[in-house]
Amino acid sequence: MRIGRWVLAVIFGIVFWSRIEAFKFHRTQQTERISGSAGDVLEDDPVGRLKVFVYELPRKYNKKILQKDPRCLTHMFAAEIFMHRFLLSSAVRTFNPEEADWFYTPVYTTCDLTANGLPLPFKSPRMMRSAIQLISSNWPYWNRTEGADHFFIVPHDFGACFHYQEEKAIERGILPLLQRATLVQTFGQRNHVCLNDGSIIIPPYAPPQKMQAHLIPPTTPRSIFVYFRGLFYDVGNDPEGGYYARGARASVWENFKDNPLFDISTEHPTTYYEDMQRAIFCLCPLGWAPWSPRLVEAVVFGCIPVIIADDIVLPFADAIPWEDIGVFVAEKDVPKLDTILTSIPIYEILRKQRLLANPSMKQAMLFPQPAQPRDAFHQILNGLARKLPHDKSVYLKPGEKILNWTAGPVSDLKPW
């Protein structure tokens, strides 16, 4: 058995050194532009093709949790902070509501953190029911329409379901008063309950100036042919293994802690950014959710996600071609992850590089401050123009009603 470990062993290091040295043969600076209507999508500036009216709330909702902890303004959920900013200064604000496409409600739903820096979403449901009844309360708006032609940024990891567990965010349900909404989210899962057709699917927050300052020379070899760092059992929340990320990360590591090909492991290095940019391929398992800020943090620095989380919906699906950058494997096929990365051919590799080193590519994954164009907070822009005009529908008749102000948990419905 140990014999033939040690083949094995030698086998996949002839593969992996052959395709590194060939790699690094041909490795380029060039980038490709994404072709079709993507591209073009991408690309697209918002400003003038719609207008923002946004809400001003007491500072309860938003200032104030954030001065009680900055640590908000560092974690992976803080786009919905970074949004408010941007739009505060926006050229597609408009102070007179009554020509406003969209409304906009500030409030920090995933600013209560743990001593660890874990958002604790227990509150969050109180609290935006208290800003939707404030914004209905002294504004028209939010009654015509009963949130029709308002969004939410809601960056929990299973979005406005508001849990850190699947199971109970499923029999959650999205808030009820949200159900008409459009809702900004990290949270992307096809035929999922926490997922509404029309959210736009939005990347983590990733500290861009934190990744700026960690760069490497472009021309570094790229020497590292499968890299991850991170968790791959949850003891403590998941003792018996089998529930966290699917058991997929676990799969990862039973299979391939001893193969040459794959640098994994539980540290986390000071290096880890730099370590990204010498590798070929990032892996981007689920976790507790889908998504995780290691895709943000693999194609800006170049490296090839490998996405293991089925039926994920990725951000800005439409105008970021996944399909040509990433590399998609189902959980069950887990095991022959390494049969599938040294079957990719050189060539294809090499594309799906140049693609990746399109700078629109990378700044439409970040939150950059101050906000440039073609980042994500255009994109988010984007995709609630192409929304645009709303359909006459969504507008109520006098006295009507849709959305049921007692539904959800008897906990939800106490005053916040």
Second form
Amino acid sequence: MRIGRWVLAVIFGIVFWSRIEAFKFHRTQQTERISGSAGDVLEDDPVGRLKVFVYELPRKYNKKILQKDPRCLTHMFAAEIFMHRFLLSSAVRTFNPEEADWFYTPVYTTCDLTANGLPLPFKSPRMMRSAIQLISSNWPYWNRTEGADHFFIVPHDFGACFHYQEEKAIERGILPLLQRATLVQTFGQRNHVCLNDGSIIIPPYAPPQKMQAHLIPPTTPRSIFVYFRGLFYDVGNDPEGGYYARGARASVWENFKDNPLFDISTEHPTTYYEDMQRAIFCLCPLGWAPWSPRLVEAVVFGCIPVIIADDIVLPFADAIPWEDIGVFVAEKDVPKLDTILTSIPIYEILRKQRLLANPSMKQAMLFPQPAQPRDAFHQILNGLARKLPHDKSVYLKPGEKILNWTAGPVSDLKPW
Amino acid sequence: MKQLTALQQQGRRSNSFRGASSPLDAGVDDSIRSPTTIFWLVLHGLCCLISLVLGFRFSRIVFFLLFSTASSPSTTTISGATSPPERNISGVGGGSRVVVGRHGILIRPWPHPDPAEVMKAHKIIERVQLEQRSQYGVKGPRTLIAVTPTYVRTFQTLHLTGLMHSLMNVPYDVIWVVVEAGGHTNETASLISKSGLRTIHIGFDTKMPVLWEDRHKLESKMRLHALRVVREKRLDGIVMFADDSNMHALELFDEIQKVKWVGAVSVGILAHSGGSEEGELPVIQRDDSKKDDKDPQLPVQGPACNSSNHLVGWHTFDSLLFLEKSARYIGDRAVVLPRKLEWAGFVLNSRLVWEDADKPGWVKEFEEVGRDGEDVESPLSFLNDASVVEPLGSCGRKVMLWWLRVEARADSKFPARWIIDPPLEITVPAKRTPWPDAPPELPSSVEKVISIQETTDKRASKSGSRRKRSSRSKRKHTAKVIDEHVSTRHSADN
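Here we have the form predicted on its own; I need the corresponding form predicted together with its partner chain.
Every chain and every other molecule in the complex is listed next, the one we just looked at coming first.
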């Protein structure tokens, strides 16, 4: 009798345990948890882990510029404006600078737009320099560390190098005054002058409501194998090819233009977002700079990104394991792209789709208005929180100076 | 400024803009007019003039000739640049492998798709779609049992092929029950075996009558017979009545998986008038499921719901509109009308016809229905209470099924299995084969065979029969075709 009861208890235990296992399995069947090199940090809440003080700059640095050109709110560099607005009303903001871990300077350097809507970076170094002069003279916190506990949002093409042309940007290098500060930028390429160690890479701004408005039912079968819309040759600036995108986009076109699996063209269809949701792979090749909003769109629409940009550093690389989610193809391997993609084992592809289906993944790439938990704003704050506490050595002794305020091209030194 | 003019031609997607890559890159900053820049300006102007004269840009040739091309065996470069690209002041900081400058465009020796890889990609696509269906589609799909009454006639291949392809594309298991009037024939058997589906081919030993009224009645009997087979074999699944000449959208098969016991869908009636005398064809509008007397809209049969999506009644076919012009016999040139409610618009859970299964109380025993040989008009006769029918397709608003009856004349001949063996050798000129305009005698004189009609029918079947028109226009057209063929043959002979 006792043995019978004991056997019954064991059976019950096994049944319970297997049901729980089944439960877990069922939950992970559709999506998978995402954990990057820093651990399972995508869902962290930054509130309580850091405090940010927002400098009050005169209107000419931010609001007036925005008033002059409201297009800055919708282009792909709009993150700098939205981050300012988010921080103003966020729970991590503190009005007491003595207890702040990080200091934020709201200066919109990417809002000087041409008629076409592209930002001109020629005045940005002067603007940034003028802002830093202001905060260093009105508050003591800049001189305390020479900017090591300050962060700036510089979403332009090559970040704080403030130029759109790569050679010029490399020539200039990062603005000397920002050498010690933490830069939050979209540009990321390993071993490049314009990427400091410790910078936080963010995705470019893509309008979340516009993307939500174009969602199609998930039962629509994915029937396009590879999808891409964009330029292959930039005829205006690089007519012979080989310069734009280091020849990679042209190579994609020449090798695969007649391949039925590759739906690639230069058209601008109105069904661009819907088509991405019907594709399995979306190409994200470099252009004049290695990053592009295509990555954000691919992640939001569940299309596996195929990243063709050597040495690129992707957004939030320590929180998101991009190798597990996307496919990386070296630029020299582009002629073999079809072989590479068809030889990925099917369980890998299904796993990548499961990871992409995770809502945390999609949230982390977006800048929704108003901010939502686990979105890109919070990921930036998480990244800043992970850099805390500041090393004691960043605090300078009184009178010590590291930055050279007169370095850089002569034209940068003119007042703004 | 040069850069700004370059901006104008900018595409939307490029992140930034560039001036020309030539060394005479003048920034917005003041440029010092050194002798070097003047020299480059002059050289540039000279090159432009030469290109103008030659008619093409010759810089590529210059590069090709000046720099040796080091092409590896597996790739060729189109722009002729060398393998180490021009190193500008790229400032390769820290040993980066990535260099700014002009790179070659890598193209493999044969840049065309490889069929083996295309097949692999298709397998990947199939597997991804299967995964999508299992995650977001119907959970636990049930077998579809499609009941089709058919018989051997000219248009049978046309209709059955269409239905067969629809059923082959259904992503669930399908059992196809084909009931054939006039007994089991090899012609039908060979046709349905091409589908690759599980088929049950039943012969029904009564010949299909020529009058439409009688044909509808016989079809009902055949469907009851099929249900008897479902009952005997205890086939499990959802029974739908797929008539061979109907058209089904694939969404229909996903929608009927939602049925619990009995469901009804809206059927669009394509009661078209084939001849040109009848006036305008009805305009097809799918949004309004209400049939309107005045507006020429597509008549739709199906469930009618109130605003809270409960079944309140039925939209049925009003044949008063067409009374004078309806077809009486098969092959009649007038419009063929359906009955009030067609079988095709209903789906049943197959357990309703099983012998002893857990059936709800409102379904009659299968044996009671149609026992005395009376005509069973629609599956509603199986139910004691018609209000339990579930309306599908967003309460009948979506039309996913279209009813159509198009047949050739009952006495029209066609080659068996549509194989012409031995090949044709016709030398009969058209003038000697007047086309008979007299209608056939009804109802049983279909066996009259005229030899000329046979040969011309054979030509007709070869060239023009795969078209859904009424018999009369078909005859007119094929008479023209025969004329051309015969005349060419004449000229060839001469």
